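In structure tokens, one chain follows: the form predicted alone.
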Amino acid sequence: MEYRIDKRDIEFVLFEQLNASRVLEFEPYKEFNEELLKMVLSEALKFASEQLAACNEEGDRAGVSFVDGKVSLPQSFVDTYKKFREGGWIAVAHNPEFGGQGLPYCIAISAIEAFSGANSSFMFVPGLTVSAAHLIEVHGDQSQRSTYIEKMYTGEWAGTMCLTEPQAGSAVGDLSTTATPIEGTNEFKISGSKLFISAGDQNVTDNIVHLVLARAEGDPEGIKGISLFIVPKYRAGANGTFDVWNDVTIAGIEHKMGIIASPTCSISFGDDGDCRGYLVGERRQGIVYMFQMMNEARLVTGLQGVALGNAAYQLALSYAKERKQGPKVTDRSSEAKAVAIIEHPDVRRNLMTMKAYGESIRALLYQTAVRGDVIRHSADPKERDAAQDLVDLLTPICKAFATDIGFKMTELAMQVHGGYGYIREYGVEQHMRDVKIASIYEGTNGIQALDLLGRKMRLKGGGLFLRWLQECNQFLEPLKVEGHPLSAMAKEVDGAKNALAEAAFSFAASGKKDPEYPLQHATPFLSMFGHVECARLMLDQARIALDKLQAICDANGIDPGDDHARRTLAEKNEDVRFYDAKVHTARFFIYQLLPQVGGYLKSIKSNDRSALEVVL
């Protein structure tokens, strides 16, 4: 199995799709420059496949270890983790002021890719080191901010988020994890259990900050009662080094379906009384503090599901080039050949199918990374305010979207690969298990639809909505111009643009008479959505890689719509084969895969309502 990542395809969506250039004019980045970018990302995709994919099998095999109570990493984790931390790749984005790189958002979201494709189970550790301490630079006091930030953004010490526990999941006002006030201090002691916790203990990091979501002594039930508060593994002692035990237990680890090398643990805390906590911000505000780390893990996990769905293509299409079997339909001939199975209809099928996705959702998650950066950074409030409410709507699309796609690639890709991708050896049944917990944790794909249709949709009275729509149309109208182009896919994608709008607006008046009818359509709403907002990109793709195209056939000499002149350059010009088959891709995405929205559209306005009357 070797781990392949279209590097092509991430700076094309970067540089010249969402000019993310652009960002280096925000104060934070004016001392870099493209060129300095492109190498960050190809560093990062040398260090995936050289460091990163080279132990991801070992974890799958040999997974986590627990003994007497303490986790162990496969051992070339700890040798690649200690690589890791010394490449500055844990917090690449954050604050230099904290031993973070600094650089825009959007490169630390395109290195991320590049990271969980070649090694899932091995980015749980940084990956919520950093955004634990992210949470703690917002929200944290000075002394807070201090004694744990730099420790964190350089990997010295790890980080976690403790929500879940066994009566409480998707519920979190449900937790009974308390926080009794120490008389006289500033501390409070814990007590409680937690399970579920991605990277709850490992031995590759000196110390592990828990943020644990608990209640207060005195403070109400549900989830406006529930504060967050910073629990380490190791507290501080009369000298001022962190080596006092902070009666913090791991009560076991969990053996899972995939993504086997990354620790998921039962933590105790306070079993022997003396589990000392420290607020953070305010009492009870501790939802509204963890959901910042939450919306940042929501879009990360879609990385996740982008990622390894990704990694299938590529080996899809490797094995697809190499694999002979069966002869071409079209050779009659009583002589014919087995050919690569990548020239049979339904492996092609299967191939684009996956293809289209994996660029579509890719462009989708760097798209709200650089409204991300804008967020951060811009001098226009006006700016500002208009990614925030874009940022905001989208997140729940790329977290589920993302992850059930991802999933959907993988399959593909197993079936393409036949029997072989079943076996371990071919890395697709790897990949297939490993992506499945991504539409599980970070609020279960179902919740995000919930969060989509309940909420996004109803914020600022559908303004955020309404700002898509506008967003959208101003896209579309120029490409619809008849003469145009793209004008007949651009009318495509208006079309189920308007079925969106159009089962958004039937929710809003369905909804008051029958409150239960739109939520059992929510998860298809926001697969209505996902597939819409992709094929706008798409589309937007094929735009610019058709200018490409005329560019590069007026200087050989070519007419762009003389389809065996320009084959004949494109098998000796890259960025020919490379535009070309992005105006393919979008045709493909559009006619093949958008049509769904129409299916939806009709389901949602069946009034039928045999899934909320049945008795099961």
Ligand SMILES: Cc1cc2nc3c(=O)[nH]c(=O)nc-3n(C[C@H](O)[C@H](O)[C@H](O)COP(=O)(O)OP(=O)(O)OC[C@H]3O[C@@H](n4cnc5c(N)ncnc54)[C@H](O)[C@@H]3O)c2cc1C
Given for the second form:
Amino acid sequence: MEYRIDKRDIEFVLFEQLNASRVLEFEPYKEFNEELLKMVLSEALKFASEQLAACNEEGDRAGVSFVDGKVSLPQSFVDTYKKFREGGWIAVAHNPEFGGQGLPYCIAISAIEAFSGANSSFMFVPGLTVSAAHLIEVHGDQSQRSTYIEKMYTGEWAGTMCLTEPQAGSAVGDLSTTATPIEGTNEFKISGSKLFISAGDQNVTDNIVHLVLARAEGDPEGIKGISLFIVPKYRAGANGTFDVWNDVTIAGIEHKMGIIASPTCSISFGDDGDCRGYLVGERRQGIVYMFQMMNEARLVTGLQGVALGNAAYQLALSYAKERKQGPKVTDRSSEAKAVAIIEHPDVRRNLMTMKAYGESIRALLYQTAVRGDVIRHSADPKERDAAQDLVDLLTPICKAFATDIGFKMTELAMQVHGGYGYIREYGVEQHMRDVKIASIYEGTNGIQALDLLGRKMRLKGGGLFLRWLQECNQFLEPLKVEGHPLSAMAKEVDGAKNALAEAAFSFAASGKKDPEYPLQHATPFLSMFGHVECARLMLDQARIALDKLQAICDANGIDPGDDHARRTLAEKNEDVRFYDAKVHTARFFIYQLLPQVGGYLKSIKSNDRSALEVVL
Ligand SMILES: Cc1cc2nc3c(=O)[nH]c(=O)nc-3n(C[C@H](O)[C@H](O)[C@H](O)COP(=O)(O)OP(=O)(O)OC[C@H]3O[C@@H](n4cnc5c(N)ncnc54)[C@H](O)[C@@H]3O)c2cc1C
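Target state, the form predicted in complex with this ligand; input state, the form predicted alone:
Shown next: the complete complex, the earlier chain at its head.
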């Protein structure tokens, strides 16, 4: 199945909306220029469509094999992994001192969208590796940094994150894996079992560096007693070579609904009493360190959601242009011919829903990535603080909104395909199966909603939310002015923003008397927030697009308000078509999708406690 990705929209979001080239001012990026960033992006898109997409369907059919305790990926993945490494795609935005490419984070994120949309199963080994290595870079000691990072950033070794145990899923603090200090050394003996570990074993790297959460002997129960350990599959022997098996056993792999070519493993550590772990940072700080990895992984999981949603949209769009069924509803002649289904209003609505969500969520995630570059490298502490506040606030939305909507997009894409969507060879059902997991792992979307409402909204006495409100107001103010071409749309976004604030402030009051009440609305609140922020971003896109349209129309001597003249120009000028569609897409989002926010507010203000009171 051909993989298509909207390169024009990616470049628009990065360079016209978010001004990604601005990050080139930062010291580490000074040697790059916009042309180079665009070239890297083009190469990433090329690799995604030519290499990764080529083995996506085969991976889905072949799956992962588990024989004699060893896990093997499909052969096409083994071959493609070599090319992925050679291309330097593993650590695009990471430290060149350790073999990373050192490019801006926002460019890496757009590359990851392309890679995940083309083949999401493939991305587990490199994706977890780079996050694990980055955690060691930030929190490990000098010896750990020199031992592991370069080998991981270059893809010679892989990494995993090992939190989940059968009794400890969302409640990570209930884990029972133990770490016992080995006297006279800085090593620990690790003992316990982990479940559902992505890329827990494979046959493409020489070693695997598991980052394992465990409780060291004597440390307290719960989340506060957890420490983080590096537990390699092979540890160093007396001669320093990593060739001693570290008593890490793969007990089995899961048989899953989607991401079938990604190995999800049960791992036993220390069955023979000889599994060594090396403490990262300080004892009892494991969950803090792991959160760094999880926050990075949450953005990437959000990308997985929107990437597969966008890939499914592209399939649906092509299909809707080809598939003919029934005459156009406005053609009442007896000889009316069947038209492509894209002519039917209900199909158009489905397509526009996917397009509007897909483009706005892309902007939401890339905006977070650009802020990530600011946090890492801006010399201005105020700017860094502001960016950090907004990233902290919006990360649960990036993860949960993008993955819930990503799944919905694949479902709509299947609907556009009719019965053919349900058939394997059309590709869209694989996207739907593959994307579902993204709303479950990296903290379920329910847990993300609790994080937003119960934690992020309260941080700094509500200061993060107030900062966001202030920025939103500043953005809307000039657009709301009477006579501005976007005034009506800006007022709609303003109203939805006020509804969001009203919901937030009502929770502050109702939660004091009835703490369960706001929590039953945590998921709708996250969805409200996602809709408002995405509408704001779409309005911004419309603002830019209108300016560009004006300039092109001026250059061609036509009035941009003249629909006929503009459409005629759009037929020969791709930019006019793109910007014109952008304005329509923003309008569709604001008038067709954003009104859900009003419904959510009504339900929040209803004081209805039936879900809490019913006997189920
Ligand atoms: C394919 C796959 C890959 C995975 N990869 C990894 C990996 O690499 N590393 C790793 O450590 N784990 C991994 N996981 C595990 C994954 O992170 C967990 O499945 C997830 O965190 C949820 O835990 P659980 O399955 O035990 O569900 P539970 O925690 O039992 O949750 C069940 C339901 O209850 C809800 N819930 C639970 N507690 C609360 C609460 N306090 N308030 C409100 N709602 C709540 C949840 O939102 C969910 O809807 C993977 C899982 C899968 C299926």
